[in-house]
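The chain that follows stands alone, in the form predicted alone, written as structure tokens.
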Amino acid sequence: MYLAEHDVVVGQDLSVGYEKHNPLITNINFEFKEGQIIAINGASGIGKTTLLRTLAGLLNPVKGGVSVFGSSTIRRGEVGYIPQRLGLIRHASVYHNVMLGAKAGHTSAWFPFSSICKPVSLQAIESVGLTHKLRTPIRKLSGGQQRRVAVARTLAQKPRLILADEFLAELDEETLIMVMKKVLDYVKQNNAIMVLVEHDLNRARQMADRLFTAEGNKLVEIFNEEDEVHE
């Protein structure tokens, strides 16, 4: 398999799905560069989440391959994933859940006593407006608050690649704008890459430098800011 440069994420002749002879999306080729925000839009059940899970290394490609920063193996801490179901520990506190993200991003640090992880976690929690819920168990939070914890966990990890599946769902408009800005600012300030699934086409256009739509079993690029600039 072709290994990309160390500052890009590449898919080469990539097909994703759960059945070898019946992939959901086929023959995908892309190169995502540092600092880019990529949105994927399309109907439910068409394979968008499956593509994210493949990029995260949770599923093997049906065909072809993925290279993340020059490697076909996902390296611990480099990829932050915000799934639809969030994957939070429900009996544990907001602080504990976010500390797990910080620990994943700082592999030399000992949990929970690290002088590195604690301030990073507190800063991430503050950035999504949940400092007042620091010791609250996840099960006692609303759906929108839980989603903000998942975002804080990823920000505390400080990944080079963020994969986000409907990460703004269940948020009221004011909170949505705040969380969206925090995440997009992180990507631009840290020269990271973000690939997000977003059902709202207008919101996807607002966030993304590049926009893809899943049609049938194909992934089609319908907007690229670089192309707009050069016209």
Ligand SMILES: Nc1ncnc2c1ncn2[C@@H]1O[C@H](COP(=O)(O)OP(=O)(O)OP(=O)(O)O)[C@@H](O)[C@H]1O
The other form holds:
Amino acid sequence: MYLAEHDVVVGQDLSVGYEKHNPLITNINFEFKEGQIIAINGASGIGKTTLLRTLAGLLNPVKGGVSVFGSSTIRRGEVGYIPQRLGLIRHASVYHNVMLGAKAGHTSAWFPFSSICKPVSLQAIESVGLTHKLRTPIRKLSGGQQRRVAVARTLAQKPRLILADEFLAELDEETLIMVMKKVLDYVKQNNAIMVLVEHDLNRARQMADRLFTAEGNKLVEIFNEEDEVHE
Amino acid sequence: MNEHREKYELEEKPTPFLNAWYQWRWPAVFVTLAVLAVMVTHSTIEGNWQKLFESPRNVQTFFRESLWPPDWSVLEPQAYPVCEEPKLLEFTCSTAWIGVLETLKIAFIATVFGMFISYPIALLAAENLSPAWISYPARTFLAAFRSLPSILWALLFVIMVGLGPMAGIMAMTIYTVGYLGKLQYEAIEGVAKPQLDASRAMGHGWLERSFGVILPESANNLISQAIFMFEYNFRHGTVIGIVGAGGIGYYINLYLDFLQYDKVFAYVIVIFIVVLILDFVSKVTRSLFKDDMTKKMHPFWTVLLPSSWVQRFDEE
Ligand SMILES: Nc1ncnc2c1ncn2[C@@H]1O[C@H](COP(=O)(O)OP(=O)(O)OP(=O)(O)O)[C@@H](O)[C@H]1O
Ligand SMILES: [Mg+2]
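Given the form predicted alone above, what does the protein look like in the form predicted in complex with the ligand?
Whole complex next, starting from this chain.
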């Protein structure tokens, strides 16, 4: 397929799903630009996670194609994915988990060691307020604390594209605002792109520049800050 | 979406036949199995059921005349070489002690080597890490190691490297790689998908994924499998001495040849006690590597029960 420019994430005539003859979301087109935060909502089981996994290169599109920063394959460190179930290593410490992100972002696959990883990880853990849990294994943390570790892992990675699947669930109001602000600041400061799945419409509007909703087999854009400004 | 749900509900609609099937399938399976077993037995022993009913009496006679009482002289120091231990430690010069210790050593070395060799192969064999054209050959490789019981490997190595524990170590290592490798790749395939998803999306390389993600995530399983394997290797290590590959089996075989069954019986009791102790130790050690350490310890005699019974205690 045609590969888009190097600073955008593009879906072209994209259909995603697990079965060839029964795609979940069909024929969608989008172009996400640097600095944009895109929220997706929609009913449970409609295919939001499936779409994120396709963007992360974990699932081949049923039809059409995705181009992430001008490439159809994912390059090391460019994409930070926070799965719905977090994907933390339960038996390893907070530090180990965050280091995995830092290594992906700051080293090469052939030599995954660099002196920069440690300070970057510690800073990310600090920013989500978990320094006192540095050596605690994940399985001993509360649900909300685990979410914060997953966020720290992605922040330490410094990816250009963040894919976050309901990453604010289970957090109390105060922590939620803190974590949300950290991530949004990161995206704006580094001119990254963030695609997030968020059920709470108000919060989605508050965070995102663009809001899509999945309905039936379609992805409908229901809100775009740029348009509002231009009008 | 809705179409799916309707189709699903249709399939679930109970019919009298389905109801009866759900209610009776397990009894039916067991009755069928029992009948099959009796039929196969009948054809195997060629209808000679008489023998089956005579055998308990034979066992009784053999037990009274040849096995009982066990000859505990196997715990006394050997005549040669002369024992230089103090009186209290004299039993360490006995054939039972020397034999058991050698079997333990063989089992330990084989388990450690086997574990390090099998992990890389298990990584290749795991379907969630490797494409089919790698994982299937790796599995076949492991299966080949498993296909012969350790005693046949021992026989082969005795022929190749001569009598003694070296042959035993090599044989047990080979078998351990095959067996432990299978347990390991199953543990690796049990690592949850989101963990691998996150790692793949980040772009981790093979090394980072194998040792940074998979290893810590399945470490508890790997360790408790290795302990299980050690226990298993000890039990099977008692046999490989029979073909001359070292350990207590050597002495058992010796006295079997001399028809001194009361001594053999003493060895069997010693082995039984060591197995009980190992069972207990391995259970305690493995419980340290469980997810929920709050689980209460079981009294030591539960090693005599099937583990499913023991688990039932927990639920109550
Ligand atoms: N690995 C899989 N293989 C096959 N089908 C799957 C798989 N994972 C999910 N599905 C199916 O795909 C559909 C969409 O799943 P998906 O996880 O994308 O939903 P979702 O929109 O994220 O829902 P939720 O809001 O509940 O997380 C569901 O019907 C689900 O059963
Ligand atoms: Mg989902």
